[in-house]
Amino acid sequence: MISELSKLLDDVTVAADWVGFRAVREQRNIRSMRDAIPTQNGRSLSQGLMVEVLVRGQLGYAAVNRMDRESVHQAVENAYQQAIASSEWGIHMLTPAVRPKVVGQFIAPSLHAPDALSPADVNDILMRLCTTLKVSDQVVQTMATAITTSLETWFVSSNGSQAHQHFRLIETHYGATAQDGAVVQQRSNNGFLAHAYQGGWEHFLTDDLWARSLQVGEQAVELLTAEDCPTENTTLMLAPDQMMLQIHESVGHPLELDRILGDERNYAGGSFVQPTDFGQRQYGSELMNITFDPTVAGEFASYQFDDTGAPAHREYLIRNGRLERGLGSLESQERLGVPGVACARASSWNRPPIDRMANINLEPGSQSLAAMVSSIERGVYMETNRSWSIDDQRYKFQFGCEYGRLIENGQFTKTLRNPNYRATTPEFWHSLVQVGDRSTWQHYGTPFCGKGEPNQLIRVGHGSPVCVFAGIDVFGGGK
């Protein structure tokens, strides 16, 4: 593919400062069951080419789903004319420096490829999961899903870039809904499709798969008779599967440079973070260390280059609580004058790259889980996100979880249902008082990070240890 794209690029005749081709081929298989009955068995293929042209300081874009010379050259001409037209209203003059030369290859590690299991094998596993989840007649619905994806990208440019990346991805989910009269509770395996990784079936067929699915079903029933989460200001302990959402919404999105610039205000709007905050703002307590890390093997959004060819490296966004850099492409970094990371990403071949999260992780601390629990006289433990709401500046939020436990005198005691908490982003992260060690660190992912107009859903990964926050408002259902 690289040689084919290079030949097409060699024939380009427009008088541009820079031209780039990004080809994408994505093959996806999805299988789902509800109550052990198949609801979805599908396969899809999407492939095409995005053309970028830089001329008169502006970038123009055009996408095409055919690779013949005439179609590609028409796309080049369309992108060229778009850049010429936009140059009359350009607000910043870009140079080819925002598209550095890159040469290399990245292949995501995978032990068991998607075709290692037949469709019948996958459906048998999903059916057995549904059966295992139904631990009693109070379980009124069970769900199980498995999605595998092969995603390849090829990138060439007029300044000599030649890069190929191949991602093998797996997303799985199972959960149960239990009912007793008017009381309905859901329990899932760490959230909908949260088990999203780079790799193969090794991330699904784990040693604890059947024990865990039985536990999920039992906890759904357990929640029916559990007490509501109390309403009080207390110590809050969050599991990594809830920290994933917390990091995503109150750290990731506020640090996107295009939101701070005002370019991107769709979905949840802008950010409370100001350009002058970088290098100055104390974002949270000194225990808060957040990294952009595309190098973690198996994490959902690992890569070697972003979709503009910028090499990706592990970088601290927040170190010892102090804000160091944002999530922004080379264009956004140049315009805003603040450091960013290699995060210009596109959801497909027919979308231009924009500033996106990738793997955003909270680094481990030094506390064991046992030590953290034993230090808490009274508090509430929560895991698995169920609902979220955050304002358009990513400042004030309210999140709900599936499952809670009361902590009394250094021990887990009662199970709690409908656990929720609320805070503002600054007060919450300044309340971080304990960070779990590496043994408590887990990473999850989601394919549903939405942004852009037209919409771009993109894959992100988030890792975190168990964390403890002091003086947080918690509450139960209906409060």
Contents of the next structure:
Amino acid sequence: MISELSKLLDDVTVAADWVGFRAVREQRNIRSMRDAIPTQNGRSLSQGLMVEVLVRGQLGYAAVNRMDRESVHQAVENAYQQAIASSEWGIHMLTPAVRPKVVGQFIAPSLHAPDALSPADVNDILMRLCTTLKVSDQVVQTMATAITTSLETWFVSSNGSQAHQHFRLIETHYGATAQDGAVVQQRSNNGFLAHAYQGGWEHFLTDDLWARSLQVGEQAVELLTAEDCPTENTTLMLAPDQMMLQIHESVGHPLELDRILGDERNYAGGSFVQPTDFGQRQYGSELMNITFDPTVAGEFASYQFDDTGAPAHREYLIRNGRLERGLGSLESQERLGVPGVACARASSWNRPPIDRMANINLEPGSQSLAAMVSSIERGVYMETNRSWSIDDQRYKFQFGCEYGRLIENGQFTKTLRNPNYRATTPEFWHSLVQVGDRSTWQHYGTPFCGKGEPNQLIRVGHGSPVCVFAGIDVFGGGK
Amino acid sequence: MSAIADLETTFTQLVEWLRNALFPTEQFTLELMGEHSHFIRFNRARVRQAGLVTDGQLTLTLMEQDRQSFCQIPFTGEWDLDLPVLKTALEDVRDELVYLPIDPYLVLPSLQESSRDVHVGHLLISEDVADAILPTVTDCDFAGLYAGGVSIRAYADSCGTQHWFATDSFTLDYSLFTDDGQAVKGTVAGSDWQQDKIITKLTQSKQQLQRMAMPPRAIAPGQYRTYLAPAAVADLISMFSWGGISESALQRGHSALGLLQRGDRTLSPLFNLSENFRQGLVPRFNSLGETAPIELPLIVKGQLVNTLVCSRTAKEYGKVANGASASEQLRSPEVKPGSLLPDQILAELGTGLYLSNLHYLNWSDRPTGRITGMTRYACFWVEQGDIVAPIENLRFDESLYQCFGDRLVDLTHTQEVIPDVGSYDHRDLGGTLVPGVLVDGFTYTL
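Can you give me the structure for the form predicted in complex with the partner chain, which would complement the form predicted on its own we have just seen?
To see the whole picture, the full complex is given below, headed by that same chain.
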């Protein structure tokens, strides 16, 4: 593919300062069951080419789902005209420095290829999961899903880039809904498609698969008779599967430089973070260490180069609570004059790259789970996100979880249903009082991070230990 | 992208080829989603990104012996490119089908009335769009997205049903900001670009922005009489498509309307919701080629009279299908108007909050119908019928059984179409036809 693209690039005749081709081929297999009955069995192929042309300081783009010579030449001409038409109105004069030369290859590690299991094998596993989840007649719905993806990108440019990346991905989900009259509760395996990883079936066929699915079904039923989460200001302990959402919404998005630059204000929103905050702002307590880390093997959004060719490295965004750098591409770094990371990413061939999260992780601390629980006189523990909402400046949030436990006198006691909490972002992260050690650290992912105009969904990964926050407003459901 | 007529010809040829390639025991459906779109993203009254996207996707679903499998492939409109890919797709799904479990609720296509619906509009050529919009707003902090072009939705099956829907359309979805971040929102949509109307709309937004220049007032959490303008109502109505009006969601305990269906809670007799395709903004056919009724009442005078029932749900639960999409989401919703006249809104509100837009809604407790979200854009504190000041954004957490039930005071006499400007994967079509809503005691929590 690289040689084909290079030949097409050699034929480009427009008088541009830079031209880049990014080809994408994404093949997915989707299998899903509800109540042990198949609901989805299929595959998809998406392939196409994104052409970017830089001229008069502006990038224009054109995307096509065919790569014959005539179509590519037309796309180059269209992208060129888009840049020319924008040149009088461009927001910033760009140079080819925002599209650095990159040569290399990255193949994400995977123990098992997507076709290591046949369609019949996968359906058998999903069916057995549904059966296992249905622990009683009170379970009114069971679901199980497995999605495998092979994603390849090829990038060539007029300044010599030749890069190829191949990712194998797996996303799985299972869960149960239990009902007793008007009381309905759901429990899932850490949230919808939260088990999203780079790699293969090894991430699904784990040793604890059947015990875990049984536990999920049992906890759905357990929640039917659990007490509602109390309404009080208390100590809040969050599991890594909820910390994923917490980090994503109240750290990842506010640190995106394109939000701070205003690009996102009409859709996803801006940020309470100001350009002058970088290097200055105490974002949270000194226990807070957040990294942009595209190097974690198996984490959902690892890569070697972003979609503009910038090489990706592990960087601290927040160290000991202090804000060091943002999530911004070379374009955004140049426009805003603050440090960023290699995070210009596009959802596919048909969208231009914008500032995106990749793997954003909270680094482990030093506390064991037992030590953290035993230190809490009264508090609430929450697992697995089920509701998320935050304002357009990423300031006031309210999140809800599937499963809660009351902590009394240093021990887990009652199970709680409908656990929710709300706070403002700075107040919340400054109240971080305990961070779990490596033994409590887990990473998850999601394919559903939405942003951009035109809209784009992108894959992100988040790892975190168990964390404890002091003085948080928690509450239950109903009204 | 090839000319629309050529795309239609190729699609029809592929359908004919499939019909001839089928084994006698097989059935298929073929869906097409295609677009040629122009996007310009604006920030600070300048162009941030501009480009063109030509895309097409075919989804082939093959059914045989109570099993089904699908394959989604690119569609270019070129017979020589598309046929080999379709052939491979057919072979792949055929090979897989025998290994799949039986699906007892599989619904086979049946002969339906075919349709052809082509809306030709008058859009700007792509190189002229920035020049048409930006000179009017160069003195403002203007951000947003222009999206325009042709969109295609098509369907065909082994029984002979075929639908073709193609429309030119554009949306201009924008915001204007004050120096301290207060903002107003505007959306223009249609099939014909009318420069005068665009300039008038932008000029009106600039005038509205002047109201935002006052220092924002911080409002303490609590309950306030609230007017929700049509765009805010449309956001609340969108929640009915997510665990709301779907029959399958109701059957499986996933719907916020379970309390209404069981008679445990009520909605206001003033509240009427229907699926209304009269505006013709979206195709009426679904993924089985079935055509929805031109109007389907869903909630009448607060009573749940219909749910959205797709054929699969109907087969599973012994219901009657009503042309709903497989996801049983609203495709062309309408909330019927009330009696509140536009010039009486502030007076009837009295003292409370005037909300132009909402943001980031989610169920905070779905079984009880509780929704949380934020205020956004042009939201004001009103005292005795006069706008006093814009507000700092507030979080609300309120049950639909309150805001469309016990506490619904009235709806406006006029409705607005709130265009659907979404563009995940492809440009969305259509919109929500809604009035404004006056609520006595809307709950704010943060």
